[in-house]
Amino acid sequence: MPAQTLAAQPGRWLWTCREGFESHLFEELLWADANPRLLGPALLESERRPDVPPAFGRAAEKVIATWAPAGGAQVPVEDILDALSGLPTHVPWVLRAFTPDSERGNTQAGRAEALEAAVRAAIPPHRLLEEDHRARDAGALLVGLCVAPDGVLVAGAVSAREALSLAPGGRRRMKRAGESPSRAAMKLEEALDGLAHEPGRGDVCVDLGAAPGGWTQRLVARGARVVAVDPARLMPELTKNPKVQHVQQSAFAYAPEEPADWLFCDMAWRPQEVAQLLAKWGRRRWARNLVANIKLPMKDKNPLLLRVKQILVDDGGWEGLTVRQLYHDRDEVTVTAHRMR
């Protein structure tokens, strides 16, 4: 790790990740011949953006300009506006300042907030799109200001339709519902937030390894019917819910009576065995959509993920596969896919 944050190079791609996973993202970018460079905790850059998004990259934007003034002096707003002047103005902008998701990066939150307010005040209001959830439909440009430690500031941009995440720096913070039994509910909410469509009223969902019911609870709240598969007990409120069918059985032994619209899985189990289970569901066309959480080993994370992808696609026939370490994921990744019937 560099002793101080390094300045990104204009024309290259700036990547954010979870602190402690820089080496895994570096390895993915290296395998893709993207010529990566480590800039500091939770920050990397690469010569190009791979066609297949790396699992450990939360967000990526093309670098427009970088500043690293001596003594960490504040960069004048006029200099930032001058750097942004070459960006297209025929599409709306979504402007956000963010910090790296690291212990040192989080100390820059106040600086980032003040900088965003200053730059926003200097841009004509009609140029800015406030609702980031509309960014892709509006063809907007995500304009990011990465406020890093050691006085480093990076300006970058990426089309919303090509962005890995619409959240600043890829940190999509989901609010924890008071009645949710665990952090698992937030993981599911973040996973669904990135999908083109999500389960709704009337959809049939199977939740493998459901107990104590964090994912089942959020699916029912959306109006879906859920078959919760787990030998352990669910929350009392779920056992009384007419939209929930609790099957007290191992997920590996369970077979559905009819195909489901969605398959969900968040099991603390060996990743290759979970992948083989999910592949069986795809191969037998037991579900049309997949959202699953895969736990990662302490070592050899990237080779393991390659094997998981191979199992899901080659053995399971799942299509449109994405593998991402989301903000609410820890030593795990979230997998999404679909299967045409």
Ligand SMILES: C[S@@+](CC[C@H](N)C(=O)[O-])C[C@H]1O[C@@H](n2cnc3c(N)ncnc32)[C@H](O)[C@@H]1O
Given for the second form:
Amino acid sequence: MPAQTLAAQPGRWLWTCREGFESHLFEELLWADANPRLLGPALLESERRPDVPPAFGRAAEKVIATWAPAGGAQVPVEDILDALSGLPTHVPWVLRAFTPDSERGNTQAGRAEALEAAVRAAIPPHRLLEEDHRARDAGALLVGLCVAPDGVLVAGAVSAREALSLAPGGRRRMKRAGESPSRAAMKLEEALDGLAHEPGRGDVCVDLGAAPGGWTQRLVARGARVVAVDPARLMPELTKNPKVQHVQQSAFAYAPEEPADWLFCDMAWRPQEVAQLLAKWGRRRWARNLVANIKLPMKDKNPLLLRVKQILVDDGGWEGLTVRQLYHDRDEVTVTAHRMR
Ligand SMILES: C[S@@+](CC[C@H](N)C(=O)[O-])C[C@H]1O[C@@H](n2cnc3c(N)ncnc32)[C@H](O)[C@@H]1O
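Please show me the structure of the same protein in the form predicted in complex with the ligand, now that we have looked at it in the form predicted alone.
Every chain and every other molecule in the complex is listed next, the one we just looked at coming first.
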């Protein structure tokens, strides 16, 4: 890790990741011939953006300008506006200031907030979009200001349609619902937030590794019917819910009575074996949509992740695969895919 945050170079891509996962993102970028460089905790840059988004990258933007004034002095807002003046103005902008998600990075949160307010105040309001969900449809430009430790400031941009995330620095914080039984529920909410469509009323969902029931609860709240497969107990309110069928056995021994619309999986089990199980579901066309959380507690994560992807696509026939470490994921990644009938 560099002793001081390094300044990203204009024309390269700036990446954020979860702190502690820099080496995994570095490796992915290296394997993609993107010539990465570690800038500091939770922050990297690369020469280009790989065609397949790296699993451990939370957000990426093309660097427009970098400042690293001596002694960490404030960069005048006029200088930032000047740097942004070359960006297209015929499309709306989504403006986001963020800090690297690291212990030191997070100490800059106040600076980031103040900087975003100052830049925002200098841009006519009609040119800025607030709601993320409109940004992609509107062909907006995501303009990011990365406020890093050691006085480093990086301005960058990426088309909202191509952005990995529209949340500041890729931190899509889901709200913790009062009655939610587990942190797991937020992982599911974040995964669903990134999809073009969600499970809804009348859909049949199978939830492998469902206990204690955070995911199942979120799915029934959307009106779906859920088969919750887990040898462990579900929370009592779910066992009484007529929309929930608890199959108290191993997911490896379970076969559905009817094809499901959605297959969910958050099983705490070995990734390769989970991938083989999900591939079986794909091959047998037991489900059309897949959302799975794959646990990666091992040190060497990327070779295993490659194998998991290969099993899902080659053996399972799953299509449109995305593999991402979401904000609420810890030592794990979230996979989404679908299967044409
Ligand atoms: C992280 S927890 C799931 C949390 C759940 N998604 C929620 O929202 O409450 C992992 C679960 O995987 C289950 N599990 C482990 N091996 C399993 C297997 N072979 N079949 C089904 N469930 C399994 C465990 O019993 C445990 O409840």
